[in-house]
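Read the single chain below, which is given as structure tokens and is the form predicted on its own.
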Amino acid sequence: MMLRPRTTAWSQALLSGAFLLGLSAGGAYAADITITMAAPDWPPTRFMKEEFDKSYKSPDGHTTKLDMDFIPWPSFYERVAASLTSGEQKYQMIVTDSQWLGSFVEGGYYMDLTELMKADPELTAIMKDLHPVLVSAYSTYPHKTRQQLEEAGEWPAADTHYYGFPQFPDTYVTYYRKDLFCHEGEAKAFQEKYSRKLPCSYEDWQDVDWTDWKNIGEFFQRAKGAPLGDGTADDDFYGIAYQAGKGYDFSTMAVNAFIWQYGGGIWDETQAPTGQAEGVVNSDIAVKAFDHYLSMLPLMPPVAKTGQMDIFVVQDLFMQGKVAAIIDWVGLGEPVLDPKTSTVSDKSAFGPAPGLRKEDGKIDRTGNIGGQPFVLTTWNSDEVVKEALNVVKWWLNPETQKKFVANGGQSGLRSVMADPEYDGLRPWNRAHKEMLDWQRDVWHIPEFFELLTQQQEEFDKAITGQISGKEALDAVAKFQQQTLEDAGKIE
């Protein structure tokens, strides 16, 4: 069954005075409401459920239950897509990757919230407080870049439709072993070998570029039994690790950073239908950037060359004490600090991710935004829509957001990030705040999954040494050009 979005007339009815007065009256119209939400099974969504059960009070007097359907990450997209396309109408809200917006908006499953946001002062205030990169990535479809939204000069931007709110904004940062990077002997040896300071403090990591990252990878490669810090390596030890996984988007998220930092590009959906894939995706500068990414894989644990280096493997290698520094998502930080799950819980510190140093000496850290928005579905009753938006307001209230941050989550509200307490709530917060300004996003169009799956396949062939970086990007560009032409996205 193909579902279509609500009509403008319906939106106007929803906002009518009789409707608002009837629900705000509380007692007479209050009802039991269950909101079923599809959510990936990991700490940021588990916390939301726990906090909701402890503290949520409906402002309209409803007895509201948030029933979260926790789905493992590897099958999350497939399970949600199967539910939506089956017509079962199981979910009232969904935690969604931003890349899914086009597919599920065009399918008629995700509700256009633009008019509701504009008419509600609380929602308007939330949207204005959100970091603009999150509004761009998590809410807009057709996609508008941060630059386009900022050029519009105000919220809401003209000719822009908004669908989502941040459930969990995520960026990748550097995790490092402070017992090694702040070790006097290691620091002296690194300085002698590379004529550069081994980064120890946060400020030191602000000056780390990809050349430094490569040097760190070389320097900390140690055979089992070799001296390491104040002891010896219990097993073969490595200096660096980052994403190189075949599954979902695990290599794409890292490769895009190199391409953007070099000044290259991926196919730009905001330039459809004139923007091309061939000649852009496989440009000389993109090939150079991808080769740079590939060049450091030999400095990582051997799993990096197998296509299995996903975000969880990277995290696990660090927690097992097998690597000195990694680049990974903030959302995976909490288990690293837990002595029950991590052997380096008392040795871990965090800084911004490395980047490419430009001719002026500044470092470009452009990367691909992570995290997820949450959305409403189109088949909900007026009563459920209003209560779901009450849940949004509760979740994006600064006090709720501070609790979330203090428990390993993150906030996209600029007012929360500007709070003097914010940097001290978790040890990666300062880095997250700095990295957020550098973020962009990959495609949001309905064809994204087809594009992504083929790209991951080709990237994996290059990562595992089957083909060159140029061959991989040539294949990606050819496939994207044909797919997007067939879809009418490229003339």
Second form
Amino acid sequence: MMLRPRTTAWSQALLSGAFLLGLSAGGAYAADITITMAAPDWPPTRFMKEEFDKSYKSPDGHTTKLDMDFIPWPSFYERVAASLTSGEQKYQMIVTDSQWLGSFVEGGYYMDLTELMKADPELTAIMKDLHPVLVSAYSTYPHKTRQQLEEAGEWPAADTHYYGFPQFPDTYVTYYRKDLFCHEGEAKAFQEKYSRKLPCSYEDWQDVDWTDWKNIGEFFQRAKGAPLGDGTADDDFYGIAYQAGKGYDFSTMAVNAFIWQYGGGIWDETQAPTGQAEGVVNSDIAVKAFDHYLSMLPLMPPVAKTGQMDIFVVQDLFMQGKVAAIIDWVGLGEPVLDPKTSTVSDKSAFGPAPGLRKEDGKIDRTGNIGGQPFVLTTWNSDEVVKEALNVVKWWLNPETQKKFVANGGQSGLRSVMADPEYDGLRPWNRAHKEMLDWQRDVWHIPEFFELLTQQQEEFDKAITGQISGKEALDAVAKFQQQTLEDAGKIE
Amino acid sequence: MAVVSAQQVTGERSAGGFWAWLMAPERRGPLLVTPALLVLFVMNIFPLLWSFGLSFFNYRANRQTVPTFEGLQFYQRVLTDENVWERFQTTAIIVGSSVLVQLIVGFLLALMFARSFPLRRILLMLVLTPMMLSFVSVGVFFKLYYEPTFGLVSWALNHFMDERFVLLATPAGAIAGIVFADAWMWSPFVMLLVLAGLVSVPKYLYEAAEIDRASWWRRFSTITFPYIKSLLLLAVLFRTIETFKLFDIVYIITEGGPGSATETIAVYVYRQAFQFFRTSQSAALAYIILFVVIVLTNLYLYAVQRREQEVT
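Take the protein just shown as the form predicted on its own and give its structure as the form predicted in complex with the partner chain.
Entire complex below, previous chain first.
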């Protein structure tokens, strides 16, 4: 009897010691971590938050909270820029447009992840699995083209710094009304008028070039009361629409596609300091390409004349049943299929975006990559960096990515896109996969916003008919030459 | 004497404690004002001085380079920038047109509401509603109103035209759209001021004029106008200052387009500061605008003083 208390006391002491040790050990390795992430307020980031709350478990045993600061798109850049430059150090991770990389890397806000990626086999595997277009556009600064990365032949490429991972890779695709494009009477009339097949199936859309697109624009332009498909147009109806807006990059993205397809170029940051703006930006080929872009605007809904036809207006016009076909980002597709927001939810189908037919008959669909990477900021502690990279691995895990794709998102992982299930997960997946291979990106340098804003303004003058395409490109080239010379990017 | 005073003070403190000393009548006033002054200093005066300092340094908020002193270089750059003068011209056109429309509409509304008629109170409340709305809602409302595919303006005019009416497609149309939106919002303010003047005119003056068989114009020019002219001037100055800073409505309706046709100086400063991150240059431009506003404000204060003198 005398032993028992002594034994109990001894074992209790041992247990207490072990418990305390356990507590202190737990305190060292399992922490409460909050990752505040700046994110644009739209479905791809909303899904990420919902899925994180449902399925994320920290492999290091942390209790991790992803606190997303959802910011409306129109003020997203300004809000993020204001936060970073004010020094408040609010965000641990940021969903960023690829063009911002230069500005915020040079500012010292975005973390260089090259060494961490190299040291972590999982991250290395992710980087090797990502489509090279996305690695080039979303991750490298100073910018390396896809070609440069592929020529390097290894990962990481020599003298290359990597910063971001795809949060949501986006491309342009065609949205079209299958009730009109697959309508027997309309198809017959189109064939008679243009001696070309009215595209109906995905394969038909693979053969659509800008001439066909223009014909579609003419063909489906109907006045109120005119026959349209099985009924009559209840309002003026239009055949085509693509973006032509003054805000942010809402014409540059479309114009770049035309310029690249024609074989022209924008100022090439990878050629700095010898690459020039004047003579390139306003070359005869670029002017011809821009004029081609402008030539189709009169066939579009009248808002195109105001220079306010941005990606959301284009999407809205389609959802309201005012347009037969549009070119818009995959990221805006989900509301089109929702009967609560769209009058054409049951009539919509998707195909690759049109392109320029070359002499060999093949269609060049080169376009400007959309979507966003996400990055880590420089002020995070080692513990937060490690956990943020765990979040990256969770997000770019094939299982999470498939869920994301099934809910209107997209994946940049080649293994996910190669999955036989992938094409059937959402109706635009096949088009996205096909378009991804054609993508390039605009500049990533710190002066990008100055270049972009001035260019948008000049493009807007041309779009609204105040000046010609050549005058616009001449003004853009002159401004870019001066700005880039001042910045030491052109000698 | 100094020793005695110190003892007295110590005695006072120990008698009532620190709280009593602090709340003594001679300290209570400054103490109550201090928080407001602190907020004013932190939120207004310090940023003002800081940005004034920045306008003399080469500094960009998105770079981590050490600012270098450049003297008046950015002021020189701003004053020789043809874009700045172009934006000032655009602003002047919008200010001139908008204030003129506000004056005319506000004045006519005031003449109408100076008389009594059925439902006057309800109508008056409705007319005053626009100026109680936020700029953003007014901007969005007019953007949709002018939208050529499904907007009300195009829809209404489509009945009389072959082609869709697209107001915002031309510089003149876009300026007209902004002027109309701004005038819609602020004409009631002018009306309020003029109405205050109209109701302050003594009735006997009109009665005497009627006895003298004075014409409508004679009554207006010799009785009504002298009573309301200072208030009208006040309205002009106040609306000029406010319209000079016009940002929200322009940014929402046209984003400064087509091209830069409706980009006011306030929108231009915003672009320079928060899109181009030309921090020093935008600070210099902001101070030039501040100078213009101060001149206008002084005119406004002068008008107020004159009004006070007239009333007394």
